[in-house]
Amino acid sequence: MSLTFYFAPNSTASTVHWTLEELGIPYETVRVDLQNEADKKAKLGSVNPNLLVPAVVHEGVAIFESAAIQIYLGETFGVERGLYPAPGPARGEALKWLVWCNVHLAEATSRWQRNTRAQIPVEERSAAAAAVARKDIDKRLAIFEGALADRPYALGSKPSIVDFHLGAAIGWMAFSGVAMEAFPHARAWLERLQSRPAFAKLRSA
């Protein structure tokens, strides 16, 4: 088996690079400068014409998008390892939070980012908008808290690759600033999932 990633570190790779640890399986990495167009244009320019992260290459297809990369490894690694359902209605429902994750919690992830990072320059913030993204970002998690209400894991009683996508994403916000404590289910989940050796892995990368 032949499995190439392509990654840069503290960036949205994070999702599929916590799924891969977590499956075991074996893979190659790329580490991809972000701040570099030349390092990116010859590192990705042959497997993501968007020129971002994450990227994966398998028996030689080039698959970039971090859902449709989680939805790949799941069906093709994931179900034999009991990490992603078989077909049938709970195959549905991971498909249903990989895409919410990467549609309504990134959208307004990404708006409250760029009206707040101070790499951004000023005139081009608006903390407005920064307050509305916030806003946005709770009702979000306030979806996700009430999913984990009844359940340990965002599929039942054991984690899945949709947990470590989540994860990865949510954590991060977590750790740019955004308070858990109006969302304990969540906030447990997060710790419980952060307990795993493949979490440290990601953080070593």
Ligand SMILES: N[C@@H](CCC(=O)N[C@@H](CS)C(=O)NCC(=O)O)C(=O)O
Given for the second form:
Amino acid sequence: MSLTFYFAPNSTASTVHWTLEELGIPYETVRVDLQNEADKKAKLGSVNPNLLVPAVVHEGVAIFESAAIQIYLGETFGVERGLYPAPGPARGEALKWLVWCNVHLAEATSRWQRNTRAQIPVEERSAAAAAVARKDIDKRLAIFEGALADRPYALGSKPSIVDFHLGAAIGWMAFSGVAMEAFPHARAWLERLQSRPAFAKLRSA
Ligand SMILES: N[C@@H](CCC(=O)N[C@@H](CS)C(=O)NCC(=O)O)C(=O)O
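Starting from the form predicted on its own above, please write out the structure of the form predicted together with the named molecule.
Complete assembly follows, chain above in first position.
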């Protein structure tokens, strides 16, 4: 089995990194310097034409887009390890949250970043757009907060790849200054997840 993981620390790749650590499968890493165009082209050029991390190459096949990678890892390795549901309604719920995270939650997050990050030229940023995006993040976090009202993890009583994916994304948001006080269930969920040994491994990568 050969699996190579292309990543940068503190990036969207942390979603997949968390899953790989929790699965406990062997993998090699290629660390990409996202500030260095030549490094991105050299390492990602043949793997992800978007030149973005994460990407994986499994048995010679390149897969990009974090949600697609999580679904693939879940189906291939996660079901037998109890970290991803077998086909059926629970699988549907897993897919729902993975896609929601990347399409709906990430949309507001990237709008917020786009209008606040110091790397973006000031004339291309809008304080008004940033404020709208920030409110949208809270509205979307409230949806996940509601889902956690009767369960400790996204799919029920046990943690799954869905939690590692959302945990990395929402953990990054909290780290970037999104206050979690209004979302007590999500905050407690995040604390539970971040106490896992796999999370410590991401932080030292
Ligand atoms: N939709 C993609 C987003 C990936 C993405 O935006 N990755 C960022 C890091 S957080 C990246 O590689 N950026 C490099 C660049 O913009 O040059 C996914 O979920 O995999």
